[in-house]
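The chain below stands alone, shown as structure tokens; this is the form predicted alone.
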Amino acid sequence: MPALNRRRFLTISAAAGAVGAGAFAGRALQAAPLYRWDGVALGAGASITLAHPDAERIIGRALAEIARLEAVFSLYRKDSALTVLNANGSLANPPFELLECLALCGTIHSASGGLFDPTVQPLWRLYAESFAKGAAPLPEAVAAARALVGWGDVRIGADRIAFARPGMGLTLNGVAQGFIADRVAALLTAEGLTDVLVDTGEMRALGGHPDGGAWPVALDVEGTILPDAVSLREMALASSAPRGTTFDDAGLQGHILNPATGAPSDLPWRLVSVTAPSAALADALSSAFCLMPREAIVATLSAFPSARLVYLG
């Protein structure tokens, strides 16, 4: 099966190919001898660009600790921590790092009453499955999926994680990503760098554009481009597109699930985006907020007074 991964559907691009090139429109790119390395992490495209005499070597070190965080977060890898985890109903010893991105999950569900939940991993599964086959799963199978969803019967603890019932999952597209993202730029932070952008399919920008000023991003709403859309310096952004998806031929009009209906947003939203100090709760929020109105958006960024939503339309 390939990737199904609900963070890569679109969302953000920033000096990089076609649309990237724009946003800097010149300006930028001229000041310093850029160094892009551009591949895959977590099955979607990533970039890292800096200007620095030793780059191959400091994005090898980058690379080596997105090779170590997916053998954590893969849910396509049969040894990763998390598919362990899904198969197995429970997990001895399980990685820090698994155990502090479980940790913001926590809080961000909370603070979202329940809309962010990385236990909706059985429905999405029926979902994919489902139209792989080419038609929508069947109410009752929906309904039973759902009944495995529910963030209060994942126990973990420093030595075990566990589900309370046969059967449940955790997803974590909607914030690894963005973890991920924190702990490359934490690694390139110990290197002593500064002005580095990493784009993990959440950006987490160390400094500024080596040549002066903020790096500027570019948001792709859709299809229509909005240049220079958010300015990024020190800072992390993270975009849901929630009506994006693989499945949009065989009739699934969105991929980010609410897990007290088992169904996709019916919100108008066709991008939200967010910026915060950090890209894990900038990607935790976005994801969140695709299944909410404005006006609880504006309630739970209250919680958060370093996040921002910079675009929602």
Contents of the next structure:
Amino acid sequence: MPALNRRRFLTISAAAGAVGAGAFAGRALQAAPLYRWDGVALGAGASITLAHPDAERIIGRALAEIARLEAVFSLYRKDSALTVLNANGSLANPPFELLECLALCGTIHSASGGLFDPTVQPLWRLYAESFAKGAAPLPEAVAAARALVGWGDVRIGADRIAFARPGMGLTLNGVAQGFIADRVAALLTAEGLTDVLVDTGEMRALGGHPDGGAWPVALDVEGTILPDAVSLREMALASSAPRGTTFDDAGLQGHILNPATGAPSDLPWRLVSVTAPSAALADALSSAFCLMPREAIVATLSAFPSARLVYLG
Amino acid sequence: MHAVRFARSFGLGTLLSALLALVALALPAAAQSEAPLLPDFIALYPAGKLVPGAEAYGPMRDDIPVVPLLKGSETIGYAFMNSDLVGAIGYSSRPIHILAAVSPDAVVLGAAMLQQSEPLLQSGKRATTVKQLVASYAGRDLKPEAVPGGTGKDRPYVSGVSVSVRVIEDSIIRAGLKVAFTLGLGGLEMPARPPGTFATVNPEAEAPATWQALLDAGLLRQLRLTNAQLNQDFAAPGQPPNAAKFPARGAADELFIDLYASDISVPGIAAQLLRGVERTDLFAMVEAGGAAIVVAARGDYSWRGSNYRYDGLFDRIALVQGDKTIRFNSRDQMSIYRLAVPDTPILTEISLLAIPAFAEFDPTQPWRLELLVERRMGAIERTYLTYGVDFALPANFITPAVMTVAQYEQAAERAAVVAMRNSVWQNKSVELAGLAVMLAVLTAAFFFQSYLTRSAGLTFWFRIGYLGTTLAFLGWYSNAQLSIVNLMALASSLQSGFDWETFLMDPMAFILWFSVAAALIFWGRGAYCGWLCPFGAMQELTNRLAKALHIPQWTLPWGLHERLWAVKYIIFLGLFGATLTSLDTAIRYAEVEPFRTAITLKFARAWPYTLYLSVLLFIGLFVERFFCRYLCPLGAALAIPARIRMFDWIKRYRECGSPCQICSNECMVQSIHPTGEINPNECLSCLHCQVQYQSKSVCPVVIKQVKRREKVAQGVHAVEHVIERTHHANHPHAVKVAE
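Right, the form predicted alone is done, so what does the form predicted together with its partner chain look like?
Let us now look at the entire complex, which starts with that chain.
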């Protein structure tokens, strides 16, 4: 994959890990110390914060789950289910997670009037490869790549996922991080945990902070940190910064592409943050909203009463 | 070949074959027959016919019935019978025997159906088609099959004989994989986990006998979904708005699915849920290192779905453990009509699903069975939800690991060392027996030395004989020459961690060193240096020869001799010091000992070494045991503790040394001081002075004693005579007589 100009790796930082020892009196009563794992998932910084006497074993299980899901969704792994699907144009007996994730994509695709479209992968690749060579793609090339975009041409079935046309491709980068956060949260719930913050690039809070209260989360708006901007309790938060990652060095060609125009978003949004019961939903919505004016966002949100726009600017 | 996709043809025939397929699933995976059939079949079928270019079959392996396929001396593949390795029971209830071969890269090289009893394949077009089908497996790569569930490749359809075709496919692939995994072909290999280093299922743990108790104990896990619950989940945010328009068919409170899962390969669980014969069938199906789960359900939704009838894969369930997703193929499935627990609810779909060993499923770790629920929204649109049922074996069903892998490896290493040591000792049994006899003889000679040394001749020839044996048997035959290097190694090992095993690896040296230690306590260094050292024996015997040839002997002046003694101690200390810095360097310097050249290598060495040895032996012709007395660092090392000996066996007279100097002059190593005392650091216990001690012809003391005795004897006689005379004289009658 071509190198991208990543101005900021993370758009959000959780204040959770920075909680001082004496900040919460309740901690003294609990046997298990607050445990925070920091690492990488799907190429982005990730962390899991929990309080449990057997934290290391539980984190180990969570990491195995992340590794398993990367083998489904990662575009950076040659053997992932998604890479195989893109390479072959079809995939027999797809993993359940892929089916479930694509079902959500379909829903958001309809709700966003087609602006959220995982089939922009050919366009995305064109931009990435062109800018890696130092130039914007030619209009003819953009038109050709745009012709390969079309959610309706993805045939989804439990026995097989297939593209109707050769050359098509899927990217789930606008939803997979959130999906993985949800799955890790589900695994930790099955382990009996109640107060956990999973951050795989998008955040999913189980319960609240072990010291009491909600998980305080800061937002990063192009380098300006807004501390404690969001309080998360039993809720997910996803943020998208259209120009957080750009194709060009000038930082103008944002990585979120409009399937209708074939160009990066021309809207002024620096950060779009959405909360929802599931991180996958919040992730997909925040990705879609990057391409929408405020009125359209508000209109779309009416179909998702449990989701809220917590930052737009 | 007329191959239509199974899925596309409908009708009675298909229905029938699907039913037959289910019958086949329910059949136990037939156990392998006792004697491999491979030798019989390859005798009938030339290698070149199976794989073009192959010339012969090699000998059958011991671990698995497989023969190498040879081209000249090169192994180009491995041949096997499907029926030897996996169940291959066809529709006829008799095996379909297929001879096949795989390449070192786990690609099928050739396959041939050699014997079958399938009713529809005895003649005709179908028989030809199936024969061709079997042959068409040549070129099939087995590596992609080595994932749980396999590739789910479409099976070619041959009308009417789908069971046979299924068995052919499954048995070739499974047998081929077994061969590939056992032989490590194409990079496929079993994870090697030594026993004891990982947690295992406790086979003794017993499960409760009722359905409810099994649920309560967590040995059976349940996923219960009503239609209402499902409809609610499909109406959750993120689901397509359409989904709510196609609700589940039944009433809201009816079961969509009530699914149960457990690890049925756990003996305690199988004992409750399965009947005897089912257990036997199950354990025949589960391979070593593999496992099996039971999935049982009732309700509206089928976990089996219908897709498996086309490609074998159950596409609605998957097992997730750690970073692995395991899917199931119908070829690894066994249907059960009813579970054995009395209060079991009536379940409609019960299957035992085998997990192959290469899936690396760990029964002691938690796992989750995922159920995919598909909701159709019209003709094309679908949406999906997954549900999971989490299973974790309770702690009392788990035997924890007893050691770490590192500990196991250490123990294995130790066992290998012990095994090697034992074999070394066994191989040396002749040498060891000889040494034992020699040590016994020497001990006896020392213990009864006063009897031995009564005869100068006997002592002399005993010694010549013993030294000859030492040189020839201990030295040249057994290479049992102790060396200062042994001591240097010991000193070094004391620094780095002493281990008996290192020293036990050389049994002769080990025994000799022990006898040296014992001898040091009783007799001093002489027992070894004087009797058991092969090079010492060589010097003494060559010197004896020189003496016999009247080569003049040079006795060093006492003053010089006494000062030269010190040299060997200096050499010893030098070597010891060198050991402290580097054992390797020290071992090089230890070549000051000519032992390797003379004994181990029997003079076959580079000229500087042989020259050095020759010079030493040459000097030894004139100065008896020159090397031992002045240079030998080992002798020095043994001399230092020589004074710890508890007994003085060497008998002396008060007159020894003053004035008598006979022994002192005759001592071969000049260990007797002019003042008479014997220096135990130098004495080689040759027993010569002990012969002298008793010699009536040499020892002045003995001679004097003998003379005195004689005189005394004479005196006694005279006295007796006088007494007698006196007696006679005193006799009252005597006077008379005298008078």
